[in-house]
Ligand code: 26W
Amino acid sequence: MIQTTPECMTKEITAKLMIHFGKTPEEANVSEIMEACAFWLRDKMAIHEVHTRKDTTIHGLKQVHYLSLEFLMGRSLMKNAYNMGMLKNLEKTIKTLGFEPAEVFEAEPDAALGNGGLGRLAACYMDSLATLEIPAVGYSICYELGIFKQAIKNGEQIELPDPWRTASDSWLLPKSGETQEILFGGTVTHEIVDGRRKIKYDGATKVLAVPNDMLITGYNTNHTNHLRLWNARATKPLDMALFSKGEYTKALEERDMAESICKVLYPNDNHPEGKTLRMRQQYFFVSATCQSVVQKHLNAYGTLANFAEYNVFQINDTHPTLVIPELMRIFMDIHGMDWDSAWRIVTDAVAYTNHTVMWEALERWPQSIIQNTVPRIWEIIVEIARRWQAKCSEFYHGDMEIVKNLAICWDNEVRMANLCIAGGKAVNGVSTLHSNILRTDVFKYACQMNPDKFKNVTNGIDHRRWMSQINPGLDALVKELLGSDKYLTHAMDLQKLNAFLDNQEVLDKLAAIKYENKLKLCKFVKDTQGIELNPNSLFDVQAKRLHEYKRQLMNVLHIITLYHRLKDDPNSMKVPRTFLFGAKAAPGYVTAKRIIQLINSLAHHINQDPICQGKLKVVFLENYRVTLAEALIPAAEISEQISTAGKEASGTGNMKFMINGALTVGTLDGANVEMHDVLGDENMFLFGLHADEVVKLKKDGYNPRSIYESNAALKRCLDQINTGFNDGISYSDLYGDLLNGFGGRADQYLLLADYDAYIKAQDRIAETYLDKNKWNRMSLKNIAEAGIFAADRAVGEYADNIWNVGHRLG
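Could you give me the structure of that single chain in the form predicted alone?
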């Protein structure tokens, strides 16, 4: 590790200020100080990264290439300084320069490269890959705006651009010398020259992929990896001939098409233009990545015969699926391999992580979009599909119903998950329950063909960031009780906290830390939204992507139930409650956006009613992001993990809340199952149907209206939603979705079926909260058992069971 004194830091950061901004510390503003610190730290990391790459080559180490359309990195300055053991000295240096460290860290915007759990998981894994000293590179797109900035206007979500790069370019190392060329559209012709097939492209549009590297340092190690973010550029920014003729818009068409690739994460695809742009995005970063990796391998080894021995591609969800046909294209079209040789390498070098059982999220692309956008890739997919279908047909003796299920190309669609299964050496789910559902339901026929291909790696979190950094009081207590900081690299050491479950002094300290974190959140919410929170109330939090299966709407039903109880009896609530929501809805997801509006209507109604003062409050936290999560999670006392059983693949928010001592109210879904395995019924609040019961209920015929008619409290809640609140807005559409959906889709996520069990679980929560010692004991038990959910464990399992690479903690 590089060690440096505050005096040296002050001198060197001052020099950075002068070089990059032409200012002294006295002249600089807080953003310039932040960037100068980032430039300084980046230089130190760059030295480590060069040595890491050299060691990888010298020792012939296998490299992991982690492809994800999202990397939700959050802020980097504090994290990198912490990992490098420089945080305390950096804070002293910032004070010497005349600034407050908290203000400087706050000046850094979140890197808007992701949306939710998928991107945050990728960020956690990058930290663990570096900490475990596994040579690895992450790959994605250098989005100009990334995910949108959420604003709430009149209760509705408004999407605003989030130009995060204006103050974050200090972390990016441009590598223009490694630019790649990507081809879109045109026509493909085949020629035989000297006995070899040659591929010719006519009328294709060329786009340049220019890499920018964001360095990722491991904790307490010199090992440094990087995240490669591809920028799209036109081969010529302007057609001068057209511009000279006055055809200004047409002159810029090629530039605009190229730059649109990197504008935003997940452009709305409710129209053909949006679908085409998404396809360009996916092929753009995959093609650039594959070309770069192959080129570097050839430079190092001079042959592709050993490619799979030294490289493994991990596809994070289906978005990077085109890595399979793109590698085939490179191996065959550029390097002259025959099909079988190329296919052997690809299927030994690619692995796929599935993150969902939701069919709509498994990516089925219209054939025409792929055919027109990447015609050569379409040809290769067709051949993969033909060979795969023949293999499936042979295995299942021509049973076309099964073959149809397994097909890659069918009904003018390309099924990306099936392409991943056909072309990957491993397919893994991200929790035990999820992986079992993949094996026995979603991909059951593929699993029967090759059961050894299907594996499980339960997700994990960067516990150094999501507990030690964001919850310093708890971190200090854990280190005091354990007698060392070893848990930072050996998370299972947290289990030693079980020895203190009946220690009154420890439980009191834990309660004091939670209260202090609640006070910090109160200040954060007051400063950012002008809303006063009651720190003496129970903080009940649901913070995650807004989707119907995550059932934020069921949380709303419970809140309305409590409100109705208060109206009937003002003394009905023994425990004051504050309900906190954090969520973004996809711009084109109408129902999700309506649920956000409903939450805000309910909040306005309840928060204005005098009968609720000091007893019940509802707050929607605007623009949920990593920075907000870092303030929210340490203060949470209840973690809402209430998805319909069998729908949540894993979840990682549940793990972050758990390790910070929040208690979970949830279904046996995703990683909640593994949480229950280590906590038991007595340390969480379980409710609701199990995954097999969900399947049976739907199969037998589910009638939500009968539940509505027979449960007076539920009927009253739904009628209130139908009528609306004091803002005069009716939510009859949401009411109708629950009771009158067509084709068996009424209440498709079974909110009404689980309502009564959920209300009873919430009543148990209130009763338990009155017993402070019992509550704090449960909280400590959750922290003690959270080590199993460390990303270090998850990455170690990938390394051992899928990638076949060594690691520091192995």
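Hand over the structure of the form predicted together with the ligand; the form predicted alone is what we had up.
Next comes a single chain, given without company.
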């Protein structure tokens, strides 16, 4: 680790300020101080990164290439300083420069190049990869605009642009010397020259891919990796030949295409958009990545024969699937390999993680888009599909139903998951339940052909960020009780907290820490949204993307139930509650946006009704993002993880709440199952149908209306939604979605079926909250058992079971 003093840092950061902004600390604003600190840290990291890369080559280490269209990094200044053991000194330095450290950290915008779980997972894994000293590079697109900023106007979501790069460029290291060329469109012809096949592209559009590297520190190690964000550039500002002919629009075509590729992150979560631009984004970053990895490998080893020994590509959902045909193209068209040799290497070097079983989220591309956007890739996919189909047909003795199910190309569509299964050496789900659903349902035929290919790696979180850093009070208590900070790199050490479950003093300290965190959140909400919260109420939080299967609407039904009870009996609530929501809805997802509006109508109604004063409050927190999650999670007491069983692949928010001592109300879904394994019924509030019961109920015929008719409290809630609240807006559409609809479309996520069990679980929560000691004991138990959800564990499993790479902290 670099040893430096605050005096030295003050001098060097002041120099950065002068060089980059021409200002003294007295003249600089808080943003410039933040950037100067970032520049200074980046310099230190850059030196480490060079050594890490050198070591990788010298020792002939295998590299992991983590491809993801999303990396939800959040802020980096505090994280990098923390990992490098420089946080204390940096804070001192900032003070010497005349600024408040908290304000400087606040000045950094989130790097929000992702939607939700999948993107944040990638960010957590980058931290663990470096911490475990695994040589790894992340690859994505250097979007100009990250996920939209959400504003709430009259209760509705408004989307605003997120130009994150203005103040975050200080982290990026441009590497224009490693620029790649990407070809789109045109027509492909094959020629034989000197006995070798040559591919000619006529009328293709060329776009340059320029790398911007964001350096990634590990915790307590010099090992430094990077995240390579590809930026698209035109080869020239204007096609002068076309310009001279008066074809002005055409002359700008290449530049326009380049600019559009990197313009904005698609804001859809669990719903692909089959648009040409999205296909261009996928091919752009995949092709740039593959070309650069192959070149570097050849430079280091001079042959491609050992490519898979030294490189493994992990693809984050199907969005980077084109690595498979693109590597084939590079090996065959550029390096003259035959099909079988190329295929052997590719199928040894690529592994695929599935993150969702939602049928609408499985990517299926129209043949025409692939054919027009990447014609040579299309040819290769067709050949992969032909060979795969023959193999499947042979295995299943020509059973056409099964062959169709397994097909890569069918009905003029390309099914990306099947392409990943055919071309990958491993396929994994992200929790035990999810992986089993993949094996026995979604991918069952492929699994029967090759059961060993299908694996599980339960997700994990960067517990250093998601507990130690955001909850310093708890971090200090844990270190005090365990007598060391070893849990930071050995999260299972948290289990030693089990020794204190009946220690009154410890339980009281834990409660005091939670209360402090709640006060901090109260201030945050007051400062940002002008809303006053009651810190003595139970903080019940549901924070995640808005999706029907996550059932924010069921949470709403519970709140309305409490409200009706209050109306009937003002003394009915023994425990005052604050319900906090944070959620972005995909801009085109009408129902999700209506649910946001409903939450705001409900909040407006309840918060102004005197009967609710001090007892019941509902707050929709604007613009949920990494930074807001960091303020929210340490203050939460109840974590809502209430998806329809079988639908949430894993969840990672559930883990973040747990390790901060919140208790979970949840279904047996995703990683809640593993959580239940270690906590038992007595340390969480489990309720609702199990995954197999959900399947059976749907198969047998589900009738939400009969539940509605037979449950008076539920009926009253739904009727209230139908009528609406005091702002006069009716939610008859949402009411209709739950009760009407054909072919199993009414209440497809079974809110009504689980309503009663959910209310009962919520009543158990209120009962338990009255017994402070019991509650605090449960809370400590949750923290003690959260070690299994460390990203270090998950990344270690990928390294051992999928990548075959060594690592530290074994």
